[in-house]
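We begin with a single chain expressed as structure tokens, specifically the form predicted alone.
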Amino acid sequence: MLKAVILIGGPQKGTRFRPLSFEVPKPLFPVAGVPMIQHHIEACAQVPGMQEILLIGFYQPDEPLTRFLEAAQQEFNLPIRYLQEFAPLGTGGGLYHFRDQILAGSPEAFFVLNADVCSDFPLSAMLDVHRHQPHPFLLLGTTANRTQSLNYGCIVENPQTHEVLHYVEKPSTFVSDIINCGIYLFSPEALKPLRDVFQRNQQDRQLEDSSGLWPGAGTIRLEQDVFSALAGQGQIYVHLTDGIWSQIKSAGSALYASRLYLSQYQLTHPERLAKHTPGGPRIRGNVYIHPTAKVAPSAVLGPNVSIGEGVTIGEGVRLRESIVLHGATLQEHTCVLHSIVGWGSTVGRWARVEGTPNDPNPNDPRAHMDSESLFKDGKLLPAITILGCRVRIPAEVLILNSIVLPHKELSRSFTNQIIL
């Protein structure tokens, strides 16, 4: 028997992502047609002997997750249930709180999933590494390059026994170019190091403060206080994939992430992909289209478009490296290109949106996203343009480089700017 938890945060996290997580929270924003944590649990209900699986943040239990995690329930026949923690509890925190609900039943092993990465969670092969040599941390690595890596959870470890000697968490030197992907398969005796992080966090913060129990002990960071700490000991292992694999931590590695899993899709779900159909748009690459969703014969999608629900698409729209969400209205003749247009937003006749894409180094395999941050040097850096909820742009105008905030009514162009 076995077990998920999702990893999914909290408000306080996600700030990058904004404007978009305004409106919905982070891990329910739609990457390639369904909510980000829809295609963890897609790769945890496809590994036989899944039992449960269990979201843990700091989220609100609002409308939209609980409405998620009902649909979710029904689609995947699996009990799929959401437990707050009381305070941020950082990476592992929430793992040693709930480790009642964990190992209830008594499971073999239970995946540990970020939800902010985009990736084909090679789950099975994970699980048959760990059943032929059972140690308490199986984590997924993979390579970046030498600058990069800097980046990330790096990873120094054995070759022939893939154990990992030594785990650094963003150095500041050159240290691996294997890096932590945010996918971990836990054994349950894996909960015992977490105890001990947690009654050592109650004993130092006890010489300091005598005044009883320390609320603060329950922030557990799995990677400095668990991996760096037990890295070399014969606990650790790590198992590497080439499949795909990226971080989204910003709304440009959205699209990114959305342009990897449109791709998957030839492979997992065709289904999903929109067909060039006689008198129906024309379609180029990997596209995805709402069924509710109406588009123009005469527009023309992709590649990597993603096509929400409710959308009206007009005549002679040019749709391209974009994502369009609910509800939103692309009037005759618009051109969106490296864009997120947001829910109910309407970009009038003849209007040009467009964004400069910050993709990796296409002729370095082993490249990743930058997740920069927006300025450099006190200026506004070229990036993928987004719209936010309810925005309307006026017909004949340019959006290149901005980001417009919720429910702004432009009435001019506007090029690298932040529209407040």
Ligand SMILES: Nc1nc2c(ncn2[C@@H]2O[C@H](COP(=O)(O)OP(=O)(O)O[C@H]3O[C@H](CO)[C@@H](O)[C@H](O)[C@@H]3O)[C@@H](O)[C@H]2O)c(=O)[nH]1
Given for the second form:
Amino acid sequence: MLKAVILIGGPQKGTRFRPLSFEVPKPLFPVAGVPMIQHHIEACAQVPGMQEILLIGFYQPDEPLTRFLEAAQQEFNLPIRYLQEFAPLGTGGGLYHFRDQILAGSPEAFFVLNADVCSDFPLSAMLDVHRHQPHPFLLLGTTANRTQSLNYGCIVENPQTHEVLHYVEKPSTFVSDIINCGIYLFSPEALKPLRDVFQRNQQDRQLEDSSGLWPGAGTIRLEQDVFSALAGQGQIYVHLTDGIWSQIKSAGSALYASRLYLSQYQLTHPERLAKHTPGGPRIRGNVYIHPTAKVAPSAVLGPNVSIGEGVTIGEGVRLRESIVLHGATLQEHTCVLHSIVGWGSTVGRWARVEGTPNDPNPNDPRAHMDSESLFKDGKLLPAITILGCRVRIPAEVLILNSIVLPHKELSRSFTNQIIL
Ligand SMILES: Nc1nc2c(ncn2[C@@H]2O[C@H](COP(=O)(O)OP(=O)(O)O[C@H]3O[C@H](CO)[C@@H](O)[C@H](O)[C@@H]3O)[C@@H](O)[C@H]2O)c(=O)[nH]1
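Can you give me the structure for the form predicted in complex with the named molecule, which would complement the form predicted alone we have just seen?
Shown next: the complete complex, the earlier chain at its head.
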């Protein structure tokens, strides 16, 4: 039997995702109509022999998380539990701390997935590799261009055996164009090196405690403490994929991930894609519309649009490359492009809300989304427009390349601004 662990982090994480992470924990932010980690859960639930999915993080178990877990357990008919770390334990500390829960029932192996990645999750292929030649650690890798590889864990492999010979987390100079996707398959033996790191850290902590620099008892960084340390010792292997993969760090990357998942729905969930129906709105390309949303027939939607629960879209609205969240209203003839409209926000008639996409270079097959800082040389970089929750945009204004914080009532047009 198999298990899966999803590392969901906690409230101090996901800062580049503000103001959207003020309302729901980032792992529950809807991407292509469903919470970000539901894509992970769906992929895990499809692997034959999957017995349990554990979410490990340091969020307080609040109502949205509890409700999500209950709904997911019912939908996938699997135990899905949340295990809360007493403090941020890093990417490996939680795995070690909850080792008894992970190993309960003696799984042959367990998947470990970063919550903030979008992927087609080739889990069955990874399992085949593992069963063919079991090793403690199997990492999913993909390629990146030289510049962008520096933002990820970089892997040097033996091209014949796919053994990881060298691993450097976010190097400062080029190491390899193979990057770590944050998707792993571990055998139960993988917990032994984690124990060694834990014990070594405890000893070092006793020696160095007086410095006050110690990051915290139980913290283990999977990447530096384990992968870098064990590379070249026949324990870590990489499985390369050329399927879809992207990180979800910023709001802009959530929009990009939404596009990737919507295109994947053609194969995996065609029922989630809106179809043109007589008397219904005009649909262009891939569009998700929650069944409770009210969309006027003269609206034109798509491509790459996702419309949440209880949203109202008025007559003549044009909506493209955008996410409209739960309970928002787009009044008649609004135009919303490359934007995220927050929960319960209202965009007045004939207003235009527009952002600038920052998509990967389409001419470079190894390019990924850049999720860098919002600013360069003290200036706000053009990016998608984000309206926080319950924002009110008046009629006939333009909001361009701006971030509007929650509960703001605007009275005029804004361009290239963060509106606090
Ligand atoms: N439970 C728990 N989860 C955590 C913690 N810290 C981070 N996480 C979770 O672990 C994942 C990785 O988070 P980061 O520490 O922010 O790392 P990163 O910059 O995303 O880089 C990692 O992912 C890249 C792929 O997306 C990799 O390329 C890179 O090597 C590394 O593994 C995220 O899903 C995050 O929520 C923690 O203390 N506890």
